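Consider the single chain below, provided in structure tokens and representing the form predicted alone.
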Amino acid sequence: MANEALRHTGLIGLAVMGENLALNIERNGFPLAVYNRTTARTEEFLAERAAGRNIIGESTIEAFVNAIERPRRIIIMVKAGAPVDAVLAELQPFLDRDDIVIDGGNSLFSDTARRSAEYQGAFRFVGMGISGGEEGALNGPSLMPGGPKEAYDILEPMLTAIAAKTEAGACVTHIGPGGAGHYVKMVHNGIEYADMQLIAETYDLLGRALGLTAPEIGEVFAGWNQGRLSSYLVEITAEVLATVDRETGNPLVDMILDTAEQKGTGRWTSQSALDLGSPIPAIDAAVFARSMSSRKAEREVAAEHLFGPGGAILATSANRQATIDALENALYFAKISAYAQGMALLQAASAEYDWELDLAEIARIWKGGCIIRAALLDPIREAYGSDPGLANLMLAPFFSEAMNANAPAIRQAVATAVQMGIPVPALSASLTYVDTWRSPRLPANLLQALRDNFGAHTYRRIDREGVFHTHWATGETELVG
């Protein structure tokens, strides 16, 4: 199948993501050869999507490394784990060590920290974050490239070209080194995950809370759309509550089984911030949520043992305007609150891995291509802009603002959910991550005189240096550090 004529990138897996992202590449100007270890899908794309393109398919490795110019640009578009790690020793053999390969998957930030270090003299790895669905790889996503920052500079300019763009640039910039590019990746998950959630708990609240439809639910959302909430998601939730199911004619999400599933990101960004110590309630809430909402079975049988306290609809047609408009603020300072976790994370994660990471930049390509592009992106990047080392969101003026103002409609929202016995996970954790946020004294010193209790934990005081350990039996209390 190959020609004579050197290809100016290489592309394995063709998948609908892989064939999307071969197709944007082609499209911008840059021939290319691909690869599937199936050759009757290389040869079936080939045929049909990939016809009169600027594009070959070769049937083996060897082959298909030898089809692309120098240093060789190669991007693997494969299921995460196992599966990487069997092209990349695949193909080793055949590169040399200027040559650069790209992990494109979701793979995880650690996978890629050890495959940059395995590799390393072999050739120069780079793992790349890539957002956008299968529409975003066609026609522009959000990339989160991390890795050899001389690598990055060889690659840019055809990053720069197939990467979705906006007024501030196109969505890519590099990341930093190492995991870096695969772990903003994973938070820019997390986020989805918390975005999407809060959206969910919202529309239940509208409907049990409120005694909306679907579509009259789509239509609050459209609205929504056109302001400060202005983001995909909330786009694409007035489409999908809009839809009709064309065999029964109710709405589709009607009809839709209430289980979630989930690929790993959200759960991987979990513990990843247990292990830095870096809290990110309404991300946990997410992947539990989604968690829970798959024992199905057993949530219809606790619905049988297990009573809430009911209650009737909220709103009449007189104040039903006031309780949306209300958890109008609710969401918006929900969604502030889950990007300032998300935020944090990635300030412990720079700092513990010594990565530098820009969070301006990191929000400015967050705003096109991208799953969590929002027009709340622009005063993010703004904040972080105006101060690098911003301790949280919630402490740049315009969002402090924001949670002040917007603070009484989620009390209301959540104390209306708690009250109907209508679970707000997303919602109440966001809340909570603010309130403990701003307490500047919790209950943790009971805490610490319990560990001291029953395992000589020690604790400090407030009035004097020093770590301190008490015999609580008699009172007695002795200076140990």
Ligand code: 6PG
The other form holds:
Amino acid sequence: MANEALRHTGLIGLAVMGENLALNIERNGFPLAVYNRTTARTEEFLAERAAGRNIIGESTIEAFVNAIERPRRIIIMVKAGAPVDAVLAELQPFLDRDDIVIDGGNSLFSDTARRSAEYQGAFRFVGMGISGGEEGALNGPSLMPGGPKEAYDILEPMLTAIAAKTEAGACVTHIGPGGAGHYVKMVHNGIEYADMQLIAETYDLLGRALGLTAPEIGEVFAGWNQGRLSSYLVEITAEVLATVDRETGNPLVDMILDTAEQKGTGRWTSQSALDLGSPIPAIDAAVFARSMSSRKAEREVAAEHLFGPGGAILATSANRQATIDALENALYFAKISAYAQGMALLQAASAEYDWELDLAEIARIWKGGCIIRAALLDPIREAYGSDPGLANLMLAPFFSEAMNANAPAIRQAVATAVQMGIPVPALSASLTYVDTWRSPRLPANLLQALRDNFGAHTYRRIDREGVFHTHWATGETELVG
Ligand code: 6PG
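How about the form predicted together with the named molecule, since we already have the form predicted alone?
Expanding to the full complex; the earlier chain stays at the top.
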């Protein structure tokens, strides 16, 4: 299948993301070689979507590697986990130390760090998060490459060419060493989970508390998309809610089973946050909301035993618009809270792993191409641009003001939901995060006292230095450190 001229780049794995990325790379002027484990798939791609394009296919790894110019640039687009290890092991005998292998899947960042160490000296390994789904891969994704900077510098012209573009430049930057790129992509997905869950809860409130139909809610979201909530996810929410089921004539969303699936990146974000002790309650809530949703049969049984308050539709036509506006405020507050949690997790990981993440740059490359692209990323970028060491996004004046202005609305929304028995785990977690963060004194004094009572775990005092233990039966206290 090969022709004579060496190819600029190679790509392994022709599932839909791989195919689309291949077409994007070629369209931008980089001749490509492709390889897929099943040769029939390669042949089909070359005969159909890649017909007439400057793309060749090879049927063995060796021939594929030999078709690429040096230092070789090889992008792997296979399923995360064991398939990535299998492809790397297959490639290694044919590669030189200067060659660059890019894993473009949703790999776990610790796997990427392990692979970087494992293949050190054999080839240069780049773990690159790619966001934007099928459409993004084809027309311009957001790219989050991590690994050796000198490898990034070689890749930069191609990555810049294929990435999404905004007025702030191409949506790609060198994220950091080792697993940093995949970590940032993982947190992107965690924020994506929270963002989607917040939208879903707001949709639920608009439906159950206000009595709006799906197409009416779609119009509400379409309107919100014109303002400060403008984002890809709000835009496609409006599109989804306006779509009619061709079979029944009902809104299609009403015909979709309410059990959400997940591939793992949201859960990984929560697991990492637990390891780092960096709270991301809105993301955790979103992950568990999907788990709860998947227990449909159990929920149906529970509905027969556990009763809620029920309750009538809240708004009259007179106050309906005011209630919708208040929900927009609530969603805006919650979205800022969720992004603040995700950004704080990135800061914690950066400190733990010495990645020196540039949060302003990360906000910039999320402005286009990716699933969480949103108008909100502009002030986020500005906040970290003017103060890279910002302890929390919400401390930037723009965001402090926004949180203070919109707090009454989210309190009202959560209170109403609680009174009506409508679950709002991510909205309430977003609010609680802020209320916890802004509390100079928390009831952890009692936790410390209890720990000392049952386990002599000691405590500190507010009025003097030292570590204390109290014999709680007598009240006698000793300085123990
Ligand atoms: C993206 C997406 C993508 C992810 C899907 C599905 O940035 O393009 O995050 O990477 O695979 O969103 O993820 P779940 O199946 O876990 O919802």
